Structures are given as structure tokens and as C-alpha cells.
Amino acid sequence: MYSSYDVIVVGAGHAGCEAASAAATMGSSVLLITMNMQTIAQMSCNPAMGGVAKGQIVREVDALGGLSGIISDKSMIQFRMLNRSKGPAMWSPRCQSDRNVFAWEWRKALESNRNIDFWQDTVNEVLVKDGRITGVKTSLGVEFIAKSVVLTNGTFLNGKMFIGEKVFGGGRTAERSATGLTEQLIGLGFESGRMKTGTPPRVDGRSLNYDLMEEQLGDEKPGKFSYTDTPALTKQRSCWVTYTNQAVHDELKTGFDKSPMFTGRIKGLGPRYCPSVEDKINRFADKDRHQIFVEPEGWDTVEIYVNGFSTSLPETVQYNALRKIPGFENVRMFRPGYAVEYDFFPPTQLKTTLETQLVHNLFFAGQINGTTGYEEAACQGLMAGINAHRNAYEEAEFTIKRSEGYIGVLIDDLITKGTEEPYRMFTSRAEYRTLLRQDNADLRLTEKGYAIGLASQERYDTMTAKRAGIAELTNSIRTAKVKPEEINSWLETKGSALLREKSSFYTLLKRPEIEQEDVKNLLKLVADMPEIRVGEEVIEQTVIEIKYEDYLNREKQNADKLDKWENLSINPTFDYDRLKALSFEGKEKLKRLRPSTIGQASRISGVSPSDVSILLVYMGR
């Protein structure tokens, strides 16, 4: 028998790293168990963080006090703010990462936390007594005792890898699968399923002809993820874009009879929004080409990630098809793409805290819950780590509402709707996305992170200073007046209507043709504007709040109306059989999913508005 811990985290991927770091930072003694100490925080798929909606999640993790944003800033080789041509609710930060630096920075961060111990082994059993977790048992027969356990097993639970007709056990290339744990959890009463994901071949960048591709540069003024003082990116590596063609498609089709996906050897469903190249050709037969993103894996490597060419076809088919892509005529392949099928546990078996309903103080986070993506895994790990710590110390649960963050949207979607295919976050999933922007994650969440002991005093002070700066600048803009002689010549260059008399600076900024980057110059032109020393973030935030004031107020009102339902708690032991008027399906779903609030109950598929009304009547509302 070895040492006992407050929290044990199983798995050291993106979810496991955030879970271990969060619990340890808040004061728990943590044991992080991983199959391989050399693959902590491995970027198993593409070497990138962020993207549409995913970038918002990374900023929220950072705002709460997590580390994914800081690690991303330290390891990025290119930064782009996506969707700049659209409204600010759609702006999404994304970075290309150095795969090795990312993993190394995570390991350094974890090793620098003295509350974290490490153990290299495979967990094949959780220890449970009287419906409560007591620890884990490893393949070496070693038992560790804990108050809380977080499972972040990724794609390793009974993982099978497929390349053409070849099938072998594993959760990632050159790494074995984890067995035994699924069967034990099923024995405890959990439901399980199978999912599939995949990865493309890696190639030698020296063998590519970039003259035949479109260069994709990073932003001229690269941003970052973290609200802390992480280093600014001073140089960047380019990515490239090329396309498949009919010759590529014809070559790929020669291997369809050996495709594990088409022959039925893979049973699990793959990610809808990141399909394999053979799936794209099959599903979108009318398309004569598909985009291929050529992404470098780091500063000091020639290895290239062929994004958009995920496949499990035979390696010879992969190679021959690659050589027909413009720029890939002389390609040398480092290793083929493959598919991996693995066990997951439908997330409707979880509470809002990501604690399981069946076993007290047992938490699931990441791909074990049916999600896909580093960012989705990281935020689940963070929330599971926070609540594993708080459960261990018998403190109140910590949750985020749908109106407070994309993290809240993701978790609420998972536990109320479940998922039959790998869940990926999009801005369209958030009904309050104008409120949940990437620029204001710190204003929304840092105070919450600080209150629970995760976000540091420095983070909190930085956020409050930013909030004060926004308030001061907004007040000055509201009171300042603009004279025609000060501004008309500039307005003429923008094609904007000229002023005829002294006007409000606040009203002027609402004009659509006046953009955020114009405001810094405008502040200098207006004589009535007091000198205020504020940074780019404060100006950007202030302009957004002014320009979209009406939309923001409407969303806040809608969120406030629905929040009254979110604040109506339902006792977890509530006897739904007592309510005879509930529909049969509604009663069945409510008994199985055990929503914690009326708001959650209303979002469960199969629970009708009349079922919700009956619950409200019973509760006296």
C-alpha cells in the first residue's frame, strides 16, 4: 500500500493535466498516473490550439486560472484571429504550436507544483466502497487511496487502431491500450459505447514544393491566449494550403474495399465535423476538391501535419494519393494515418460537476465523455479537477452556467443531451455568444476563479484594473463632444457622413464604418476627450461594448429571464413517480438524468414544456 492522496488523476492528456494542476493549485495532494511519462500533454492530433469557439474555451480556461492558455503562448509558432471579417462574437483565436515545446512546457509546469506526484502505470480498476470512490488499482497491483478520482483516459480504453486491413491494440501510435477498466465500470452499472477518431499521415517538409501551394501567414500583430504577461510572439512560421483533385480521389477509391470504416470493422461513430478524407469523398461526391492544410509541427523539425487528410486506408494507398496533391509530387511519408476506436461513457451519467451519478467522488473528463478536441478536454479537466478538490474538502460544488461561458454550454449539452458522436464546440451551440466573447472571458470568469483559490491575486488585480480602465474610458467617451472641424476631414476618408454641429463622441463610435483600430487615432483628435492611458485590450473591449450595446442588453435580459429557472434547484433524490401528470417519456428521462435545476430539466430531449410546467407547479412556481 502506497501513500494516500486527496485527488488521483488517471491520464496525462489535456484533460488530465488541467485537472491535476487545478486540484493541486487549490491545495489538494494529487497523484497523476500516466502510462508513459514521456508523452505527458501529447498533441496526438494536429499541433494547434484554439479555433472557432475552441479559442474562446482556451481563454475561459485561462481566465479561471488554468494553464492551457499560458502553455499555448509559450509554444506557439503562429497566431491568427479567425473570423475578423465577422462580428466580435465570432472572433476566435488560434495558434499553431510546437508539439514538443507544448508537451515540455506542460511537464515543467506540473513538476514545478510540489503538490503533484507522478506514477507511470496503467489503472485497470477503481476502488469503490458503499458507492464512494476510495482509490485505484494499477496493472502492477499497486493500490493508491484517494478521496476523489478523475478519469481522463482519452482514446485508450480498449483502444483499437486501424490501417487498412491491419488491426492492432493501442490508443495512440506506438502506445498500448488500457484494458479492464471499462468492464469493471460496466459491472458497477455504467453504460458504455464506442467512438472513433483518426489522424492523417505525417510527411517530410523537405520533400514538398511550396511554390504550388498558397501561403497562410500569421497575423501581422499576433495576439495570445493568456491574460497574464506571457511573452509576445516576435517571429512566426507559415502554414500552407493546397487541395485534393479528382486524381487524388480516384487513387483513394482504390482502397475503399479495404477501408475499415466502409467494411464495418469500425463500429464507433467518427467526428461529424472532422471526417476522414475517404468519408469526405464518399459523402460529398459532388465536390471535386477538398482543402488540405500543410502545418509545420514545430520550430526545429521538418515534420509536417497534413490537416484534412485524416485516413485509415492502407498505407500504400495513402502514399500514392498524397503524391497526386499539388506540391506533394515527391513527398516522403514519415508514418501513415490511422483510425482509433475506443470506449466512452455517455455523459448523461454525470452531474453538472462532472462527478458520476453512480459513484460519489468519481469524475470523468475528456474523450471518455464523448468529446473531441484538446480544448474541450482541457476545460472538462479543469472543472473536474476543481470539483474533485472541493469534494475532497467537503466544499460546495463549482459550476458555470450557459450564460456565463462556453464551458457551461459544453457541460450542459453533454449531461442533458448526451452525444452519439464525438462532440465538438461551435459558436452556434451558445445562445448567448454575443456575451461570451473571447475578449471578455477574464471579466466573466476570473473573479470566480479567484474566489475558489485557483486564479492568482495577480490575475485578479489585472482583471480589476482592466475593468476600471473600461469604465473610465466608457464614461469619458459618453461625456465627450466632437466638433465638426476636429473630425470631418477624417470622416471624409472613411466615407462617413460629415458632422454639421457639435455631436456626442459616444454616438459617433456607433457608426459601423468606424472600426476598433480607428479609435486610438480618434481619441487624439477629440479635444474634449481627457487623456486616458489604456491598453489595446481596454480600447477593444470598450468599443465592442459601445457598438453592440443594444444587442448585449437584449441578450443579458434574455439570460436573466432564463436564469430564474437555473436557480430553481431539484433535489437529486426527488421522486418523479409522485407526479402522475408527467408524460411517460419525460418521467423516464428525468429519473435517468437527474437534472439539478429546472433549467437543465427543460433542455432534456423528451421533457416537454408541459412536463416543466408540472414541475414548476409542484415547486410552487
Given for the second form:
Protein chains: 2
Amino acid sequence: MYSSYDVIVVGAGHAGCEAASAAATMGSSVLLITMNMQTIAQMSCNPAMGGVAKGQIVREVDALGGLSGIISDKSMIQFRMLNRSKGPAMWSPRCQSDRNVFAWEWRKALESNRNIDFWQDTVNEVLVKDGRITGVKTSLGVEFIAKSVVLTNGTFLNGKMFIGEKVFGGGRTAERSATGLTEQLIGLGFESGRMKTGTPPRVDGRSLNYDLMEEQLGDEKPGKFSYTDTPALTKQRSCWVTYTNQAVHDELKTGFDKSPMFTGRIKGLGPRYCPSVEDKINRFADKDRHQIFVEPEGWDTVEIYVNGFSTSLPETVQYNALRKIPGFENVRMFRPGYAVEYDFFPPTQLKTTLETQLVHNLFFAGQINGTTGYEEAACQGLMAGINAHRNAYEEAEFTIKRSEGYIGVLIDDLITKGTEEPYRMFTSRAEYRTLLRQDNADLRLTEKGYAIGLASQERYDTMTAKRAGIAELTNSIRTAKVKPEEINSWLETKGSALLREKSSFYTLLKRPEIEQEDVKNLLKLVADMPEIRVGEEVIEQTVIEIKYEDYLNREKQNADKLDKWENLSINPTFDYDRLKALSFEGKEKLKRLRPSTIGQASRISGVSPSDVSILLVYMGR
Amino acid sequence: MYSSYDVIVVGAGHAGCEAASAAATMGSSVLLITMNMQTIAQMSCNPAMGGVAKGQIVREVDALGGLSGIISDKSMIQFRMLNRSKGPAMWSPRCQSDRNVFAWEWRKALESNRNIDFWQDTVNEVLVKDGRITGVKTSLGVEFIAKSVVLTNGTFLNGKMFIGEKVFGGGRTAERSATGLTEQLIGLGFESGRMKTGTPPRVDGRSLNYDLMEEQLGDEKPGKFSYTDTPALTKQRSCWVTYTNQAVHDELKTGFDKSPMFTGRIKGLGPRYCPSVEDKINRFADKDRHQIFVEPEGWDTVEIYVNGFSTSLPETVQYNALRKIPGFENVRMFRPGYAVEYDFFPPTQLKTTLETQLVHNLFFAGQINGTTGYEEAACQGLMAGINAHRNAYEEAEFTIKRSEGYIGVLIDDLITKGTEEPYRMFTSRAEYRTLLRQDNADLRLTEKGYAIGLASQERYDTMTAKRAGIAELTNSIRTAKVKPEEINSWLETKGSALLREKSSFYTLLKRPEIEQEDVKNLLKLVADMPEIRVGEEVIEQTVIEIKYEDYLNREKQNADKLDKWENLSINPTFDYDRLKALSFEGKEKLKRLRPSTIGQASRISGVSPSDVSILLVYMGR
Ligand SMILES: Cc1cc2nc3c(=O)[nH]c(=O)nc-3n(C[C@H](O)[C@H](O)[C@H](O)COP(=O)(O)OP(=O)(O)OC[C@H]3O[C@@H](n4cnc5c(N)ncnc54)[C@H](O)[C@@H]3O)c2cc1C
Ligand SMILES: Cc1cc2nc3c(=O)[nH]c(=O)nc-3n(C[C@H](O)[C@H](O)[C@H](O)COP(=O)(O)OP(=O)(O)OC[C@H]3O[C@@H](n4cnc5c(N)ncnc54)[C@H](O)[C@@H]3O)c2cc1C
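Can I have the other form now, the form predicted in complex with another copy of the chain, not the form predicted on its own?
Time for the whole complex; same chain goes first.
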């Protein structure tokens, strides 16, 4: 009945939106089919983007030409750079979002892409012929034809929600679940599993006593996610911090006998790293309190997200426990927290492009792959969208290496190791995390995004200008000399050793007590410095590269070495005990898992980059 | 578990929002329970407020202190005063709304009322003790206690949606239905019925060719709904008009054998006055075209509402027929139209306050009473909310007479006559429609709203100032004399007879060729006029009252007479044939229905006010 498409994207969550946008921007005709056009880009859980490792992902998505960064910038109500006190590899941008604005900005962005059509409906069948996708069929019985199909069903496949002893069918509160599709995919030979996640209660901000909590302000100079010229925030809303206590825990415990998790009614595995509050007090029985972040849901709503209090205990238990939290004495709930259990497809069934091994041109992205989190979903959607387009146009696959981005780490982890619990990104998963910083995602990835027609010319020009600026500034700094009289009085204020003679500006910068914020002042003091017109970002980047030069060089070499020896095979009977220098955990894992290549060895969690180096040295490389 | 409330409102549609706001503003503690807090004040169907008779209702709601007018003003994208070419009794304000903004403004307004709490859940039981409501029970099993309960379930009770031969459970597209409540109410002794309504497909505005349609601009000087100081629009979006044709009708007919209505699968009665397009071409087979309004869904979306094309034919038939409409040749659909069938409760089971006769302090409002339309729902919600509050505080009932407002007409119609098809307001339903104009709703009702603590002091002050202004201006006009030399040249431009001598300004104004817009000019010309500082509204009102003076006086007398003789009884064996002057239709109806009082006689549709006068004359009054 309707026209056929290059790419069909099923589901308009974070994965689906990025997939549709990417394929359409690259030139595919795209049909986005989703159950409810009013819930496009709905944030199912916390109203926030970014955070540790996740913020890096958003910046990578942005650098490649995805939209999550731009949309986050347009809809944020607070911005914080997490981990500022640690090294730049750990710096992680995070924002609090206006839930409504976020969704509406995505919708506007998708509508403004002329290559995207929309259809509100539920897909319950993929059409396959000779091992190749040909389209989808919906619950209305409509068949749509396409060259590639991307499934991004999130938590909706046979979704079931739990609150205490009650169970409701549905993918998200007050939304239906999607049935039929899992069963059909199993019929085609796919393997599926069950996972669970949860969400905290929402409460009425007017009923809280903020005097009993700590205010958490946004950054004084709020940053942003996108490398494009989105504006930074000029005003922000605060979050608040409070804590559970023994009384809260005792109240929660009264519901344990009705907990869907503890009583085994939920079969799916939950996220170990994002546990429910009942999980926390159960597993960390010695901790007498847990942090609660009190987060507003938008600019102009009183709805509050109780971060850290995810739960599926009976709603009366939730309510009674909440009331024991300082500041929550008179709390009024809008709705209780709940757990959701859903089907996923172990991602070991995928290729690096997120195409399924079983059905040509069928892609899976997002929570359907056993991941959790908006950012994890968004980046998979982007990669699947890109490759769905490239497959449709018979172009080569597009992938990102572990040493190039968190996106590379995530996809490699998923397809090689699979995941037993909802997979979430951490900096510790990346062996080259000092290279994969939030500040250099554009330098790492925009060229790649540009080469495939996703990142715009403007984006590319901005990045190359930045790159040129860094080169120029680095060069100037390397050659500039500083005279003691120019700088000693300033050095004194910093408690840094004074200069005796004209010295290299470059070595001065390496002093740890001279921080990035100082460098701008410093640049002004140095007469020898040529006039340079460079932005903050260039300075930041240059300083990081100089300050951490040795470290970064070592990492780069490691990465190159690993790239080179990726396929070097290891004798299956190798005696790891002979290598005394290996870390204890690394040795144990290697002995147990017996990887067949250096590449595989390097990706075992617990096997450190230095363990790999030791192996390579022993093998004569 | 939770605190108890004065008033619980179930459902946050147009009825529920007004009910909650009214009761809370008057001082009740209110709990608003709704299935999904994300869909508060969702416009289920067309993105528009007001229209003929409906616009008057919105102004009445506003005059009493309800919020629909203010919210409409804040969310409109186009305003038109319909029927400007007819007399002022027919003038009807109508706006095109931004669907999202409308819903969000309602949510903000409710959140900003400290007396309103929220709970997201489905009510499936009302708690009743000794014939009196005590609270509700939800699907989570939570019981909430209240003195009064207002049910506003809209189309959700056992809602079923139909598209061609497919049936889905649900109250609105992609939303669940509410089950259990109807059955329980029947158990309590209530009678229920089934009705249906429908909605057209939504399409992609980017796929339409507007060159083939007529543009429909907003008013040059856009008006608004609220008597408060909401700002008027400064820019507007256009709508467009196109038509069906024989080819469209032929396509539609190919689906008739699969129509859920024609094949009898939908049992509920649909709105005769708001028919589906298949109904139209079926019932008016001689009409070769029907008008289609192409209406944008908001400021910044490409989604289009195809007004006039409501249908539940199979989606392929919808699509093929749409494509035959001029401008729709390349149309892309977002989603098909559908019909929805739902339970309602015949409103003859209610009192004038919308309290049920069966259960004390239980109220029904909105579509659950067999009405259709946002405005009809909103005004019922307002009245039920007011009376739920007053019952909770043991205050006297609050009602509006038929001669005071369309709201009075609507409620009186519902509770005395019931309704066999979805009830919609028309000007013809009001016997005193010249009195019930959109321009004087404040003068009619604000005092009443103020007396019960709903309309604010400000509102009341504005109204009394207007009233005083009208009195002053009327008085000046009555006494002012105009000299020929002051005015004749102007009269000439209007083609109006010249003055020979100093004349009364008052009689001049009665000339039909002198229109309201002229009066401002005229006022400036008359030397004899005292300096008056009056706004547009005062002038408008004064002019209407003067121009239509005799007519309005007659109507007022009629209304007073009827009020007086409301309970005058008519002999059940009265021989109507003796009264030759009765209208044919009036006589037939009177003979058939044999009303027992003059009041009842006057409310029979077909019995005109003059028929009633004849009866009264005969009875010697
Ligand atoms: C209750 C809950 C709690 C969560 N808690 C956390 C948390 O604490 N931390 C965390 O990091 N993440 C959490 N998440 C996960 C996070 O919301 C997801 O990881 C993320 O939204 C996944 O994005 P996605 O695009 O894969 O899927 P989703 O955002 O779920 O979007 C899926 C989309 O697909 C549509 N869809 C599904 N099936 C079909 C079909 N058959 N046909 C058409 N359309 C379809 C849906 O309507 C929806 O638009 C939670 C999710 C839920 C529901
Ligand atoms: C498909 C469709 C087409 C329509 N077409 C037209 C038309 O052409 N012309 C016209 O004038 N009108 C039309 N209408 C009707 C118009 O939308 C309604 O008259 C109006 O919205 C009724 O307002 P309401 O407040 O009574 O109910 P609704 O707007 O339906 O709101 C009901 C609310 O109650 C909630 N709710 C329901 N049951 C429960 C429960 N048990 N517990 C908690 N919450 C509950 C729902 O979630 C919802 O928020 C149509 C409606 C639909 C659905």
C-alpha cells in the first residue's frame, strides 16, 4: 500500500531516534514506526543525560554527527562536570534534563528531517526472505518494505511491570507492551533472554522540606555536550541531596516478603551497578545510609525524581519508607516505583555493525541488546542507523575501535562477551580511557563521521580549526621561553618554585600545581608567546596533551601495539604461572578463560593493559 | 495509608481538570487520580477549542472562574470569531490549539494549586457505605478516602477501538482502557449504555500541496476566550480548506463491507451531528463533496489533523481515499483514524448538581454522561467540582438556569431528557440564545462564581467595572444629542439618511447600517458626549444592548415568565388541537409527550418559546 523505504526503524526511544536521524541524514529514506507518537524520545527513568563514562558517549555521538548532544543542550536545566578533582580522563559531563522539552526537541528534530516518515503502530513481525530482511508487519496488518530494518524495542518486548505482589503487562508505566515479535524472532532461530530494571517513585516537590537537604548547584560556568554552537545555560535549577537511614531501611524490610525480586517472581537479571534500594540494603547490610538525589523533572513542574530509591516493593512500603527520609516527612507521592521485566536478545548474535548474524540487513540496537541507559542506547542506535544505511546502499561497514571511542568498547564488549546483566558503561571498561576523553571526542571521531556523510561540513570545519589551533599553540609553547621577572611573582602566588633563569614555557606547564585554569593567565604573562587567538577548547586540549604527554604517548603506543598484535595467537596450554609479573586477578582470569588471541586476552575484564604488555614481551614482541 | 481528601476527582481530561481546579480553588483538599500523568488534559481528537455554542460555553466557564478559557488563550495558534456576519447571539469564538502546550499549561495550572495532590493509577472501584460515597480503590489496591468523588472517565470505560475489521482494547490511541468500574457501578444499581465516537487520520503536513487548497487565516484582530488579562495572539498559523469528491467517495465505499459501523460490530450510538465521513457519504448520497479542514496540531509540528474525515474504515481504504483529495495526492499518514466505543451512564440518573441520585456525594461529569466535546466536558467538570466541594462542606447546591447560561441548558437537557446519541451543544438547544451571548457571559455569571468563592476578586472587580462602564455609556448615549453638521458627512459615507435637526444619539445607533465597528468613530464625532474612558468591551456590550434592546427585553420577559410558571401544571388530557396557533411540530410533540408542567413543555425539542407563550395565554397567564 505505502511506498517502500531504504531503512525502517522500529521504536522511537533513544536508540531509534538516533538510528532514524543518522540513516536519514546520510540520505536513506527512513520510516520510523513507533507505538505512540506522543512518547517519542520519552525518558523512561531519570531525567538526566550523561554522567561518568556516559557523558563521554554523548560527546562521541555528537562528534560523529548524532543528535543526543544537541538535544541534551537544548533541554538541560542543570549542568555539572563530574570528577573535576580527578584527571581529565575522568571528567564526565552530566546534565539534568527537562523531560518534556527533551522529548519535544527530538520530535522537532526528526520532523525537520525530510527523509523521515512516521507511522504510529506496533510492529509484531519482521519479514524475511532467503535470510535477508524485506520489511515489517504491524498490528494493524500493514506491511512495509525496506532494505534494512533496525529494531529498537527497549523494555517493551513482553514487558511486565511489578509493584509488590501486583503484575501489569506493559513496557513502561501506563504504556502497553509489544507482543509477538520475540516469539517470531525465536522462530527464526534467535536466542532470547529476560532482564529487569526498575525506577523510583515520583513525588510532589511541594511536599518536601529542602531545609533538611544539601543543595547541589549546577556548575558556575556550565559546560555542554555538543561541539556545535548550542548555547550554554544562563540559569539553572538545583538538585538536592539527602540520605536514607536505619529507620528507612527497617520500613523497606517490612516489604521484603512481598518483593517481586526476593520472592523470585521476577526472573530477569537486574543491573548490579544500578541496584534497587532494597537490593542495596540487602547486599550492603553494613552501610547505614545511602545517598538520595532529589532531582526536578523540568523547568516548570513540581514533579521530583527520587534518584537512588528505585524499588518494586509494595507502594505502601515505599510510601512509609520515603517518609522516614530527612526532608520527606510530609512527602506526597505521584506514583510508586516499579520494576519492569522484558525480553532481550543476547548481543553475541550480532556483528560489529550491530547487524544480526542470522538475518542480513536486520539490526538490533539499544536495550533490546541487553544494555541499560539512554546513552548506551543512543550510541548503538547511531551505529546501527549508519550501517543500516550503508548496507542499504551496499557500502562498506562502519565501525569504531576500542581505542577510538567508548562506542567501540561498548559494541566490542557486547558482541564478544555478551552480557548477563543489563550492560552499563564504566570508564573501567575502556583500556585506553586516558585517550577516550570527553574533551577530545571531536578530534577522535568527527573526521570519521564526516567521511561517511553524517557529520556536517560545519562540524568538520570547526574540528579542523580546533586541531590547527592546538598545533599552533603547542608549537608556540614548545618554543617560547619565559623570563624569571615575567613570571616569578605569579609563581609565588601559586606556591610553585621560582625560576632562576630564562626557561622553557613547555616544562613549566608540566608542573602539577599549575592547573588548566591558570594557563590563560600564564599565556598573557609570557612576552615570548606569539599573539594567538584561540578558544578555551584549544587551550584545554593543548594543556592536557602537554601535561599528560608521556602518559598519553605510552597509552597510544599500547593501543597501536594491541591493534598490531590483536590476532597473535596464544598457545592454549600456555603456563601463565611462569609469568610472575602478571597481576593476581589477570593471571586467574587468563588461566580460567584461556583466550586464543592477544586481542581476546586484552578484553577479559581483570586483565590489565600491563598484563597484556607482559604477555607480549614474553612472546618476544 | 495516605491522607483523606475532601474531594477525589477520577480522570484528568477536560472535565476532571476543571473539577479538580474548581473544588481546590474553593478550598477543598483534592486528590486527582488519573491513569497517566503524562496525558493530563490531552485533547483526544481535534486540536481546537470553542466553536458555535461551544465557544459560548468556554466563556461561561471562564466567567465562573474555571480555567479552560485561560488555558485556551495561552495555547492557541489561531483565533476566529465564527458567524460574524450573523447577529451577536451567533458570534462564536473558536481557536486552533497547540496540543502540547494546551496539555502542559493545564498541568502547570493544576500543579500551581497547592490544594491539589496527584496520584497516577486507575480507579476500578468506588467505595460506598449506606448510600454515601466514602472513597475509591485503585488497580494498585490503594484505598483513598474522600467526602465527595467526581468520576470523569471519558471514553475509557471498557473502551474499544475499531479500524476496519480490527479491534483493540483502549480508551484512546495507544492508551489502555479502564475496566471494572462500570461493572461495579451496575452492581450498585446504575444503568449504563454504550456510545461511540471517532477521529480522523493524522497526516504529515510536509506531504501536502497547499497550492490546491484555500487558506483560512485567523482573524485580523484575534480575540480570546478569557475575561482576564491573558494576552491576545500576535502571530497565527493558517488552516486550509479542501473538499472530498466523487473519487474519494468511491474509494471509501470499497471499504464499507469492512466498516465496523455498517457491519454492526460497533453497537454504541455515534454522534449524528459529528458523523464519520463514511456516514456522511452514506446519509447524504446526493452531496457530491464534503468540506475538509486541514488543521495544524501546534506551532512547531508538521502533524496535521484532517477535520471532517473522521473514519473507522480499514487503513488502506483511508489512505487511498485521502490521496484523491485535492492537495493530498502525495499524502503520508502518521496514523489512521479510528472509532472508539465506550460505556456511559444515562444522565437521567443525575441531579441538577451532577450528583448521582443513587449515591450521595458521587458525581459524574463529562463524556461519562453521554456528552461529546471538550467544552461540554469542561463545564460539567466545573459544575461537578463546585458541587462536590459544596457537598463536602455541607453548603447549598449551586446550579445555573437555562436562562442564565448554556451550561444550564446542557445540564437541564441531560438530566431531564437524557440522550440517545453523544450529546453536543448547539445554539438551537437554548431557548434564550439571544441572552446567552459570548460577549456577556461575565455579566451573567461572574457574580455567581464570585459569591461561591470561585471567581477571584480581580475577576469580580473587572466585571463590575465593565458593568459600571456600560451603565455610564448607555446613560450618556441616551442623553446625548447629535447636530447634523457634526455627523452628516460621516453618515453620507455610510449611506445612511442625513439628519435634518439635532437628534438623539440613541436612536441613531439603532440604525442597522451603523455597525458596531463604527461606533467608536461616531463617539468621537459627537460633541455632546461626555468624556468617557471605556474599553472596547464596554462599547460592544452597550451597543448590542441598545441595538437589540426590544428583542432582548422580550426574551428577558419570556424567560422571567417561564421561570415564574415553571411548575404550573398542565392537565394531562389537554386538547392541544384546539390551539390553532401552535406550531405544527410543537403540537405533535406536546400531544405525544404530554408534559405535566409548563417547564417540561418548554424543554421539549420542537416546542418553541412562542408555543409556550400560547399555552400560557390560553391558561390565562
Ligand atoms: C522502568 C524503567 C526503569 C529504568 N531504569 C533505568 C536506570 O535506572 N538506569 C538506566 O541507565 N536505565 C534505566 N532504564 C533504561 C533506559 O530507559 C533505557 O535503557 C533506554 O530508554 C533504552 O532506550 P531504547 O531506545 O533502547 O528503548 P526505549 O527508550 O525503551 O524505547 C523503545 C521505543 O520503542 C517503541 N516500541 C517498542 N516496541 C515496539 C514495537 N513492536 N513496534 C513499535 N514500536 C515499539 C516504544 O514505544 C518506545 O518508543 C529504565 C527503563 C525503564 C522502562
Ligand atoms: C477517538 C476520539 C474521538 C473523538 N472525537 C470527537 C469529535 O469528533 N468531536 C467531539 O466533540 N468530541 C470528540 N471526542 C470526545 C472528546 O475528546 C471528549 O468529549 C472529551 O475529551 C471528554 O472529556 P472528559 O474529561 O470527559 O474525558 P477524557 O478527555 O476522555 O479524559 C478522561 C480521563 O480520565 C482518565 N481515566 C479514565 N478512566 C480512569 C480510571 N478508571 N482511573 C483513573 N483515570 C481514568 C483518562 O486517563 C483521562 O485522563 C473524541 C474522543 C475520542 C477518544
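Keep in mind that this is a model prediction, so the values were computed, not measured. Take the two forms, superpose them, and find the largest set of C-alpha atoms that agree within 1.5 Å; that set is the rigid core. Positions refer to the first chain, counted from 1.
Engineer: Consider the two rigid parts into which the chain divides between the two forms; say whether residue 551 and residue 398 are in the same one.
Structural biologist: In the two-part motion between the two forms, residue 551 and residue 398 are assigned to the same rigid part.
Engineer: Fill in the domain rotation here: degrees turned by the smaller rigid part against the larger between the two forms.
Structural biologist: Rotation of the smaller segment between the two forms is 84 degrees.
Engineer: After aligning on the rigid core, report the distance the C-alpha of residue 573 travels between the two forms, in angstrom.
Structural biologist: Its C-alpha position differs by 26.6 Å.
Engineer: Core overlaid, residue 599 C-alpha shift between the two forms, how many Å?
Structural biologist: C-alpha shift for residue 599: 3.9 Å.
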